[in-house]
Every structure is written in structure tokens, then in C-alpha cells.
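Take a look at this one chain, the form predicted on its own, written out in C-alpha cells.
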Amino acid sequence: MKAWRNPCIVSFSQALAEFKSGRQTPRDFLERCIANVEQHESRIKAFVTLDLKAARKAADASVRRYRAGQPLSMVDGCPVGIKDIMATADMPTQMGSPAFKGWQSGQDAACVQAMRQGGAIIFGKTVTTEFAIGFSGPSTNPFDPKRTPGGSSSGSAAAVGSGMLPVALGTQTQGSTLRPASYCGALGFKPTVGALHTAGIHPLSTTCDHLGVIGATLEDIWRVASQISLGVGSPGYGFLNGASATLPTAVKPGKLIRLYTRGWTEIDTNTGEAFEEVTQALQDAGVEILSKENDQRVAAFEDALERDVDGALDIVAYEMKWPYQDYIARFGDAIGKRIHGLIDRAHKMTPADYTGLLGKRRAIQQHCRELAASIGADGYVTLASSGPAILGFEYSGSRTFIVYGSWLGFPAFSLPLMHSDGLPFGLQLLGIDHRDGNLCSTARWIMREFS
């Protein structure tokens, strides 16, 4: 098959051995970046707030460290986009909200304070949708400016498929990360929810919300991931599983389990056929597919799935009403009607209802582990979006592909394998939680294999 390549990205961990040997330094790198920010940023519209000062002044001092030979860090001398509901002491963070046009924390987030640490360079605030899931901002996508980026981390997927970036943040509570990075040409991660410390990131549900990394290269997210992850480790969980300045070793997965839900009704020709191109390359490769059509536990455990899942929006809204019922009651209509909605929806939940939920969604997960262990499944495999992106701004397309991961809280990639008439989108590579490093490994065969 011929897999999707993005012409546009540009890699850290490429150029990490220049940085090494001298013949670049993080500072000629970051200006390769702020060239292509000259370039793209009006037309792509990623950025809430840029510091281009403080961002070369970071740069020489990783250029000085590199010639010591003392570099801080695995990410030393990484530019890296914040999405913009994480706080930074050095910039505003106004949550994609006129609300807090100008708010500012005073404090950086633990993420952020991890990658400073470790010498990375935040190189700006990037576009998020309404508090990661109200309106959309005024992002557009690298290769349609016509077509949304996706969203929630809109601006953080479009900055590094377009290669203003190399990596940048983002978040997922329902598809807030693989969505955008599959539109955007960039690989993108969503590990088990609390492996990376979420402190300082504004807050829509306790138990669903994860702190993601879109990237130019598998290399460069595990990098990034792994620096938050060791740098401030992660409370009552501990670390990332795999973490290390060395991406985990590919391995051929033996079996894949290929899941069939309702997304599949929503796609086009163009996007089936690429799917099945890529899930026949595996096959050719020797990778057994197993789905609902040749086994019944498959057909068992898509069953069990697509009767609970619609829950998974209903943990999301109950647990949103705080601190969103306090700020519908402080800023009326500068909140987005989507919260609105939300909010109500909370409302008429009882205690009994939220116990309900959290207890069929814990009988999922564990299917989930069950059925991977019985078939000795390395992942599940699927659409990360329902196709490339799709036209206008209002929508920032479906996430019925990505839900199902983000409600069991397990780990899992995009990787930019397909496209459809020159637009690129993702293949979804799910995992079992607290396996991430597993994943990875098998990602990395993947991505070896066909790209």
C-alpha cells in the first residue's frame, strides 16, 4: 500500500543528532519553525499567543547546553505548542473563551512545567475550541483552509501538520486529540487517562479527560510524553508505562482486532476502501485480523459496546458541573450554548444515574482487557476519524470513531496512514491501560511497516 506522507512536518528527534554534533543548532531548528509560522500562521490561524523573544532567547541557552554537552533533557531545545486551556505563568490562558479574554494564572502547568525543566521551548498558546468543547476558533486545516482542523486542540494539530511545530499539546475528553492530529496529517497519542499529570489544565470531567500529544513523528510524541510523564510524574497512578528518552522497541503484532461500530455508517466510499487497503497490508504482513464477521466474542464485545457508550457523554456532562453551572450563573451567554445544553443535561442526571453509568463503563473495560487477553490481541484497530475533514468551521467533525477509547480510558494512536483525494487522515490503534509502551511498540511496527 502507499501510505500518507506529510510533506510539510518537521521532526525534533530528526534533528537531534545535528543538535549533538553541531552541524544545527536548536536555535537555526527554531528558526526553521518560526519561517514556516511566517509563512503558514495567517492562513492557518494556529496561534492564541506567540513569544518569539522569549522563544529564541530559550533557544540560545539550549544552543550553549548542547556545547557543553549537557543537555537538560531528552526534549532540550524541542519547540512545543500549548494548547490554550493549559496554564502558562508567561501568557494568558483564555480557554478559547471570551469570558477569559486576558486571564492569565500566574503559574504554569504541571506539563508545562515539565517540559520547561527539561529545556523544551514554549513557543506559543495554540487555538482550542470553547473550553475544549464549545464553539470552534478560527483555526483552519494545512491542506483545505476551506475544512476544519478538528477540534478540540485545533490549533495544536494544524501547527504541526503544517510544520510550524514539531509536537505540540492538546487534550481529549471524547476525540479531542486523535480527531484533529488524523485531519492534520500529524500522529497523535491519547494514553491511559492518568498516566500525565492533568494539574493546571482546565478541567471538563474528572475521569475522561486526558492530556494528549500530536506530533511530527512517533519519536517525537514518546519524547514529550515521557519528559511530562518523569519530569512530574502523575499523582495516585505513577509513570507512563515505557517511559524513556528511547522510543520502545517495534514489534510485529501477532493479532489485531478490528472493530466494526456505528461510525461505519458515516463514512464514504474513498475512506473505506483506504481502510481496507491498510487492514489487508497487515494481513499480507502476516498480522491475523480478527472482527465481528470470523469470531463471536468480537461480535459479543461490539454488542456490549454499542449499548453503553452513548453513556460516555453523560459522565462527561455530570461531572462538568463544576465549575460550568458557576460560570453560566457569573457570565450568562459569553458561555457557549453547547454548555448550556450540557448543563441541563447534568441536571436532570440523579446521583443514581452517575453510579449506574460508572459502573457499566467499568464492566466495559474489563471486556475489554478479557477479550484482548483471550484472542492474544496486541491492540485494536480502526478508523481515528470518519474520513478526512470535513468542509465549514460550525462542526468540527464526528468523534464516533474515538469515544469508545476515550470512555474506557485506554491508550491509543493516530497514525497518518491514509488519505482521500489528497486529504490525509488516521488509522486508530487502541490498547489495553497502563500497556502504553506496548502500544507504542506496536505503532512503531506500523509505522515502520508502511511508511
The other form holds:
2 protein chains.
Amino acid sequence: MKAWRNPCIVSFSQALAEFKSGRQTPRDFLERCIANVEQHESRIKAFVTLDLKAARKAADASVRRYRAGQPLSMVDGCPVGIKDIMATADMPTQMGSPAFKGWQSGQDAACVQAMRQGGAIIFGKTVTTEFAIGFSGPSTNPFDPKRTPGGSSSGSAAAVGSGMLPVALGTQTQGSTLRPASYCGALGFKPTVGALHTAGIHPLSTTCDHLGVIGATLEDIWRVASQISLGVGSPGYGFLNGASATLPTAVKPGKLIRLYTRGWTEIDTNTGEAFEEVTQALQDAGVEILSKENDQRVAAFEDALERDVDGALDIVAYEMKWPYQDYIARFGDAIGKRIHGLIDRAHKMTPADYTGLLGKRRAIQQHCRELAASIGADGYVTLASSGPAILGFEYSGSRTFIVYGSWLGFPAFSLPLMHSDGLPFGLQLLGIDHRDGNLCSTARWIMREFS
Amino acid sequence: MKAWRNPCIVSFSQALAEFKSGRQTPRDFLERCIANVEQHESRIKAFVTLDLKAARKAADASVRRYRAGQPLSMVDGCPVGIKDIMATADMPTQMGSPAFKGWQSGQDAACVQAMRQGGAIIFGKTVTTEFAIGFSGPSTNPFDPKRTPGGSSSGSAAAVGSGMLPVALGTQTQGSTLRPASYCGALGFKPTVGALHTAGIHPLSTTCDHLGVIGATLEDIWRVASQISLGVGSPGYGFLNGASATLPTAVKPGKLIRLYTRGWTEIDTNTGEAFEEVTQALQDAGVEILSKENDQRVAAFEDALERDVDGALDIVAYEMKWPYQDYIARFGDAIGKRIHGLIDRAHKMTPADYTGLLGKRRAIQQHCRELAASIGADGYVTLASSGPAILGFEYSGSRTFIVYGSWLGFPAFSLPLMHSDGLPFGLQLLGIDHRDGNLCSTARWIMREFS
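Structure of the form predicted together with a further copy of the same chain, please, following the form predicted on its own?
Shown next: the complete complex, the earlier chain at its head.
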């Protein structure tokens, strides 16, 4: 089966061979991105802050390094968008919030430092919903200006999906990397929680916040994630499994577990049919698909997921007490209603409620690991969103399909393989924690199979 | 045995009954602290920033709450000093570094938020060594102005030891809470790593940074640590073991393990004799003391500690890559030599070196737990510093006795029981992770036994 392909994307990895041969320079590549910004940005509104002068200067320095045969790292010369909740020493960090208008962090977030020190070009700050959880920003969907690009990494996904950038950094606490990637026809990757250093990223929930990468191709994503991991490490964790300039080898999965989840009630016929077509093609290629319909163990896991998943948002709300209690006290109504509501929710919880939720999360993590092991499955598949991007901007779309992976803290990709009426949406591939490289091998095989 | 007592200390917990009865108000208590500041601060130089007007306003609000019988928490009306690497929304946070002169964080660190929302009085920012690891600040020792108060929580310990404050927040990555507490005749507490929320504290090493509390009495410390834990939680961890407004009951330890460590080669005769006197008194009270001299298992543990402890600083150095690589790139020589040296050290390490060190740390943690369990010991005792404060200010003293506990990430107290020529130093009591409340019970029994 030949899947949907995004015609707009601009890949860094594909250009890289030409940087090395000298047929193209990082400056040429940057100008191609800038040309796309000039063409699309007035409609898409992906950026809060752009510094093209600094970007060109950084690209020229990269040109000199390639000319000397001494690129700094696997991302030297790669233009990257930075979600505007990530600290940058040279640009404001404004959290999509009027309370932080013009705020200067004084430092680079760990991920920004790793990219900058690797010679990547810090292109600009991308639109985020308020603190990555509140009201939406102005960005629009690259495939329909009347639709949301998804949130909260709205600008990062829209910039990549429209070819203004090959990669951009996002975060995911509930659905904020995979959903916008799915809506914007880009690849999204949310690694195992803790695998990428989150310091310097404005927090929502210390134990649920993931640094994610949205990119044009799997290789673009893997280079960026690997550079961040190897550049600054993952404190206490070590490094992203499989981190390397070389993409993990494609490996055909023997078995995949298909998850329905309660998200299945939200989708329309086209979405459902597109997904069935993908799973059928996987089966045709010899991949065994297990689901609640043909395996009792999977049915039991689906039940367990549904029983406790609503506690995922309670964990987020409780961990939001810092710093949002303080922000509400100081900034009042300049902080959006959703955040007020989440803090109210936290106030209704006792310390015992919170520790109880942590225990339930540990149990579902173990269940998820054991199920995959007992079946011998290489991962789980489901949708990365409830179909294509929805109309309007106030609501950035359902998180239903993605919240499970955020709750588990396990690695997940959104692979842009499907479409409905020209609007893209992604296949979600979810793996086991600390096996990010193995999951990438499966993702690579799937992408190749559908190309 | 009657131990040394610091005549200067001013305890919040002791005043609290009078706040409730109305015989004394939080404003009266604050004025007592301010009078001590007026008397001592020009000599001790504990503070970088003071806002007495805001402190008096906060105290008056607390007075009204006690009058109405509605204090906000177990620390309402408690003046607290905040180490100047902890973010405060209303005061600069300057890290003891010229590179951050006048820097405003825009938010309260989690610990500051928890204290402020509990009605504590954010009295001022205390002197820290540069980023809690570099060159020393101007503070002097309360007991001898020619001596260091210890670092890096220099101002916090000096302020408490001289009675300018009942409690102050510190941090410990290697020795920065227990050592200055020991030198300044205050109690110091470094909980299990992760038990107190460290967000908003400028980082050195994500996995070694501990939030610590320095206080006049054990009860003062316990109230503050408990309020921070219950106020903002400990993400993913739950809460400080034993967190409560009520100090854990005193429990006599059956057995304690005495550690010599290589620190023993650094001490002078007076220090050694004072420590022997304490251990003898413990034995006289019926506590069995095991050491490498009478137990092979302890000897083997001492060997294991020595074999790998130098890796503790390597972990710190590696985790310092963010943000100090960036700071060195941007600020150059405005960043002190020690930090340059540590980053050079990190650059010599490979990712495999770092993961190897994490593995060794897990092994020593398990060894420490198993030894205590197999012996049935309630904790480990040793010195909290290599004797009293040393002369001069450039060097803030040896970390040798304390680095083991920081490396393990296990809870530890410094109890100000000893002195040499009128200069105090502490007994270190080290426990098992996640059993902070149990260790506090032991500490309480020891403090009572020596009173």
C-alpha cells in the first residue's frame, strides 16, 4: 500500500549529503526554509519570534565548518524551531501567556543548548498554547487555514508540516506532540519520559512532561533526538536508547497489538476505514495484529487502561500546583480559565490521592510491559488523533488517543500515513519504555513498507 | 553527656505556642530577628537581598491570621532565608555570580511558593558560593569572623547560627547543607534526594542536587521540610517520609554503624576526641556501635565506599554540562575557574563513563541499604565536617565526610553537639532512603539524650 505523502516537507537529512559534497550549503538550505516562511507564514502564523539575521549568521558559520570538513555534530546546519515554552538565551520565552510577554530566561534550555552547540540554527520560537495547556495561539493548519494545527506544539507542527522547517521541538504532557504532528502531516516522536532532558522547559507536570520532536522524516527526528541526548545527557537515566547519527535499522515487527481505546467512539467513517486499510496492509505484509477482538489478554489490558486513565489528568493537575498556584495568585485573570480549573481540581486532591495515582500508573506501566512481552509484540498501534484536524481554533482537538502513551511515559511515534479529503492524520506506534531505538526500527520498517 | 549548645539560636517552634496564646506575635518574633540582623549582619554578611518592609507587612498579615485563629499552615509567621540560587518572584536571584547580577526569575521556586503560601515570611536572599559550587561569597562565621561559615549555603547557615533567622533553605550537591550547618552551630537536614521539590532552584546536577533545611531546632527544620513537601509535593516520589506538623517521636536506636571514611585522616586530636566522647556516650546509653574495627561487613562497606566515591564528582561534572557549557560560552571568565575545571572534566567523559557511574551509584546505594538491614542498624554516624570551621574564606572547607551521603542520595542530619575551643561542629547521622521520618526519630532521641 502506498500511503499519503506530505508534498510540502523539507528534509534536513536528505540535504546533508549535499552539504558534505558541497553541492548545497547549509545557507542554501536555510534560504529554502526562509522562502517558505515568506510564502506561508502570513497564513500559518507558526512563529512568535524569528531572528533571520542570526539564523543566516549561524548558517554561514556552518558553511565554513562543512567546507573545512569539520561539522560540529550530526545536526550542524539544521534549522530548528523552538516551542516558546523552552528557554532561549537570545530570544524571549513567552509561554503563549500575556503574563510572560517579553520575558527573558537568561539561559538556553538543555535541549536548545545541545542543538546550538551541535551547530544547529536556532531559527525562531514557535507558537504554543498558553503554557502548553491553556488557550490556543494564532497558528493555522497548513492544509486548511480554517482548521487548528493542533496543540500545544501548534507552531512547531505547522512549521514542519508546511516545509518552513525540517524539524521543531515540541513537548507532550497529554497529547501535545503527536496530535499536532498528526494534524499537520509531520512525523512526531515522544520518547520515553526522561529520555530527553527537559530542564529549561517551562513545566506543567514534572512526571508527565516529555520533550518531543516533530520532523519531516524519521531520520530528521532521530538525529535531533540523538543530538539532544548525547549533547547534554538525560540525568539519572543515561541516554536515549539507540541514540546515534545513524537511524536504527528497519526491522519488520512480528506482531503488533492494536488498541481501540475509548477514542474509537470519536472517529468518523473515513478515519476508521483509513486505519483499517493500514492494519490490513500490515497483515498483508505478514505482521500479526492482535486486538481485543481476538485476544483476551488485550481485552483485559484495554479494560485496565480505561479504568484508571482519567487519573492521568489528576497527576498533571496536582503537579501543576507549582508554579501555577503562584501565577494565579500573582496574575489572576491573565492566566486562562483552563489553568484555573486544573488548579481547582488539584485543590480537591489530598496527598493520599496523589500517591494513589502514582501507584496506579506504576501498575499500568507494568501491565503494558508484561502484555507486550507475553505476546511477543514489538509495539502497539492505534490512531495518533481522532482523525484529521478539526475546524476552528478555540479547541486544539481531542487528546483521547494519545493520553494513554503520555500517562504511561512510553515512547510513541505519529507516522503521517493516512488522509481524509486531503487532510492528513497519523498512525500511532507505541512501544515499551527504554526501548526507543527498537521502536524506531519498527517505525522505519513501516514507513518504508508504505512508501 | 551534656553537649555543646549554641547560645545564639532563635527557634520558631518554641515561639509558636505564644503566637497561639497571643503572648507574642509573629511581628514581635520578626522584630527579634531584625534586631539580631542589626547587631550582627555588618560582621556576618549573610544576606544578598533583604526586604524588611515586605517582611514586616507579611508578619502583620500573619498576626491577623493567628488572632482570628486561622494560621495558614505549620509555618505561618516563620521568617525564612532563601539561598540566592532559588527563584523568588519578588527579589533578584543572583547565584553568587556576576553573570546574573540583578537577574529576575519571574517566579518562585517550588520551595519558596510552598513557604509563602503557608504564610512564612520570605525574609531575604542568603549568600551562596558562585552557583553553589564556585568561588565564595562575603559571609563570615558567627563564632569567628576570621573563619568561613562553610559553603555553599554560607549565608543560610550563618544567619541561623547567629540567631538572625530560625530557618533558612540551603542545597546540597556535595556538602553544601551539612558542612555550613556544622560550622555555624545550626542543625542541618538533607532529605532523601527527590523528597523535596527542587524545581526553580538553579541546577548543578539534576540527580545530586538536594534541597536542604538549616534550622535552630529539629522541630523548626521538620516543620519547614514538611510544609514544602505537603505544599507542592515531590513529583513522582509522593511526599517526604513522615511529613507532618508534629515532629516524629523520639526513638532510641538499637544499633548505629560508625563510619570512618578517608575523612578520618583530615581531623585533629580535639575533633577526634570530641567524636569519641559522643560515641562513648551513645554506648553508655545502651546504643550498640558497630564499625570496621569490630564488624567485617562494615569494613567491606567502607572499602566499597572508598573505591568508587570519586565518581560522585564526575556525575556532578557531567550533569553540569547543562547549563554551564552555555554559560562558559556566553560569559567566559565571568564564570569562575572551578566551574571551568569541572566542565573540562565533563568533556573528558564519554556517555559510557556516565552510565557506568550511574550503575556504580545504584550498587553502593543497595550495599548501604543491605548493610543497615543485615545489621539491624537505625543509621550511620560520622562527623558532619572535618572539625570546626577553618580559617580564611577562599576555601569553604572539606567536603570529605559529607560527600558520601550526597552521592548515595540518602537522608542525613548534622546535629550541633560538639565543639573545639568554642567553635562548633556537628555529628552526622545518615539514614536509608525514603525513611527520613525514621531518621528524624533517631535524631530527636540523640538531641534529647545530649541536652
